[in-house]
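Just one chain is shown here, as structure tokens, and it is the form predicted alone.
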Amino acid sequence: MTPQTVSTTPIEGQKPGTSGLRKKTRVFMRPGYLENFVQSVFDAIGGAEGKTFVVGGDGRFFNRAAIQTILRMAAANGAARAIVGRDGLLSTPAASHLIRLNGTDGGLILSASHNPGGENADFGIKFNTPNGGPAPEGVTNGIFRRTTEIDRYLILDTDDIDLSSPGEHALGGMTVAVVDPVADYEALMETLFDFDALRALFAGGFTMRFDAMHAITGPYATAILERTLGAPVGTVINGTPSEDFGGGHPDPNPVWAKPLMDEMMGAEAPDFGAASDGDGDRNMIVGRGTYVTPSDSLAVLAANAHLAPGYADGLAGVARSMPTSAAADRVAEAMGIACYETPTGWKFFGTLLDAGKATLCGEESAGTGSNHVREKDGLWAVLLWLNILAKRGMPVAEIMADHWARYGRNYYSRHDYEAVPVEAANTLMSDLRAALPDLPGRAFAGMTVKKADEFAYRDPVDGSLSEGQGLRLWFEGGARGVLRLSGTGTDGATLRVYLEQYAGPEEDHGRDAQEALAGVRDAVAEAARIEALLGRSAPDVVT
């Protein structure tokens, strides 16, 4: 087989983002589009001549067309091996698990995280490095150079490659090993966790509900919690993979999860409940009439960590994003370890967890993970969460009551301003940027701002400047807000408003968290105009 040498040109708005490309599923369809971005990952790292990657994804719509692509186009650029799971299916943490497990040269992973998928949805690409993390800046500016000057793709011109079952097939100069998506995660996970004690904790008695969300982790969970650890079968719901999602948002929150939430809240209600996104990598964690925020669970994990044998020697440091709550800081004050604010991305958790420097990271937007691989990882919160629950035998609400009767409470709310036009969200952000200097001492909504910044963070292993990463404004009396774009729509922008306020030890912690937050919330709403300039009352989404 001769690689075909095809001709192209740069396609107008083929920017990666932080960590890949993430685009309507149309415009990854259209010829040339897909190619380009995986011609220029291969053209950006020094040829794919005699390399090996990890292929797969969350399985939503196109999944399957585009790794055939992919995988020609391996091939023609001199590829060695090839690695791909089952049927195209691999979780993101599975992946990162793979890349490292087998020593590749990195891995493209195929998904838009908790995006909705289908042909009139989202699709996504991102290359990992060979450390199983996203790609560093150095890499995806790389990659984008690429992007705006390619004039050509390698590709074979042969038929797909059977994916269905494991083994290994010939396409052209290259093997294509297709592997249990499963398998090599679980052993994984076995290292970490006391599974006989999970069993004997299904065995007595201890239910559960683990929303799959039509997604990735369906597969993962089914095996590990009802086959191997012995829960219920139906323990795990919507758990086979959809290219639509079953035509939901696959996003773990109080809100796209509402059927979930519904039935923890409930009369009836199990005593564990969990969810996790379209390629597997966040988590939500619900108790029988406790929804436990993001920011709560990374504190309570890094506190209990240690309660887990892959975890029984401590922690080497924790690492939150910025937006995150400061629940784990105090954790982290009070076991003596550094606790690191990074910006919003898992790459700055990288560099850390590489140097040795953090074993336990998380993220407010529901993405918790450690040292075992180098992405978020939402069965693995899930299976730490039932391994804590094992070992001090309370229920959730109890173990989040003592962790505040220790800690203090950080009462925590993220409020989201979703399909903003990006003309009204790019004033308001730089209005507010223009007045930071002005804030401190002004009141707003009867709160005084004490200090205001922008968000600039130097990271303490390879020494780079990360700017612009959020403003912030902290008031009197411990609550801070914070306001950030996202960059993971495709429609419009989202503006995202992040709301704390810390109740010390022996505080009432038994508010509601709306309600704690409601003056801080009213105060930044005040002070960023958002009502005025984006013609929102309210957000969309709160969680």
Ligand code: VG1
Given for the second form:
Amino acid sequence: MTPQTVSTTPIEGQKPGTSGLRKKTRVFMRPGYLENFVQSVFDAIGGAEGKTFVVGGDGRFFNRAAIQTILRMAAANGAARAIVGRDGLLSTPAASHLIRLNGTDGGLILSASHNPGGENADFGIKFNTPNGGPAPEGVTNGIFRRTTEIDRYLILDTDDIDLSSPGEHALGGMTVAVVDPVADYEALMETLFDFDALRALFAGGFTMRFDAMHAITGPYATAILERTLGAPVGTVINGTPSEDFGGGHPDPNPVWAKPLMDEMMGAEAPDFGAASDGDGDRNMIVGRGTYVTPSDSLAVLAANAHLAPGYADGLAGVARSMPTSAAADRVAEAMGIACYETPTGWKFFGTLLDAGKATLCGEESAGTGSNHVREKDGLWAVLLWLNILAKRGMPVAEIMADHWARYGRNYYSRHDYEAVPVEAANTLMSDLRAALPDLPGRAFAGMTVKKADEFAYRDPVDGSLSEGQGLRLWFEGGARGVLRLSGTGTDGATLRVYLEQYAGPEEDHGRDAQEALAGVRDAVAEAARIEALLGRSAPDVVT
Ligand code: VG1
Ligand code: CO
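So that was the form predicted alone. Now I'd like the form predicted together with the ligand, please.
Everything in the complex follows now, all chains and molecules, and the chain you saw is the first one.
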């Protein structure tokens, strides 16, 4: 079988600095578009000759066709082996694990994560490096450069490979190994958590609802929670991945996972609720009558991780993205371990994890993870919570109250202004950036700015510098507001406003979060002139 060389022209590719390519599905379906990106990846990493790659995705529309194309191209580029999840399915954390477990040369993960799926929605692809993590900026910039100059790609002209059952197939000179997407991941979880304690928890009548949001975690959660740990059938809902996620938005937050929230706040609520996103790397945690913010979840996990066997020796350090609240910092300080503050995006945790500087990492957007893989991991976070609940024997609400009584509470919320005109969003950011030096001492909506800056990050391991990572305003009285533009949206621009208000150990922890944050919300809106510049008086999504 001789590889065909197809001539092509450059594509409008990945934005420099982002860890993958996300576009409308129809863009990916244009002839040669996906092919250009995949060839650019192979070219940018010095070719695919003799290499092994993991390939899998979250099952959204176009997943199957894209995987067949990638396999034909990997074979045509001389790859030795491709490890593919059955039916082309792999959650992002499971793909990260397979990349590491098999000592491969990296992987191609197909997903647009929490973005909706379907022919009229979003698709995405990203390359992960041999450490299992999203490619760092040096690599993504190389891929981007290649997409702007590419003139040919290589592909085989063959029939589709049957991916419906585990086994090996030959594709040209390459071996395609189809694997069970869950087995190795489940084995890893069993090394980290006390499965006997979790079995005893469910056997004792503990009740739980896991909303897989019609996305990739369904098969993983069903296998682990219901089959291995004995949770009753029906614990996992929306557990069969569908190509358009049941028409929903697979983002595990109180807005998009509203049915689960309603159940958890209702009279018949189970003990514990959780949800996961399109590709399985995010998690939402909710107790009976108690929503746990992702920032608080990271702090609680850090304070209690030693209760799980995988973390019994303690933590080397914790890391959080800059917009994430400082709740984890207080835990790290009390434990006498380092706390790193990184730009948004999981790739920045990779160097810290590889260097053994951090054990747990988290983002306010519902991503939590550890050094067991190099991606955030939704189901892992749920299992760690279960392990903690099993050992402490108290409800989520009590764990939170206890935590806040010790460390204080960081009231927290994110307000998103979606699909705003790109120009208006850029003007808002550049106006505020220009005004930063004059803000300290000035009052907005009755709150005085203490300090203001633009976040830049010097990686403590590889020394690389990432600038322009968000505008920060600290106010007198323990409040902070952060503004940044989303790098993952596909319609216009999305302005994210992150709000935080600290209440010390002796203060009131029982307030409504939005009410506790009203002061800083109004101050940020006034300082950034949100209504005047965006023409919006309220955000589209509040999480
Ligand atoms: C968002 C989140 C960020 C997360 C990223 C990828 O990015 O805010 O915390 O790392 O999505 O998550 P942005 O640029 O839109 O704010 V996922 O679940 O897509 O892998
Ligand atoms: Co995701």
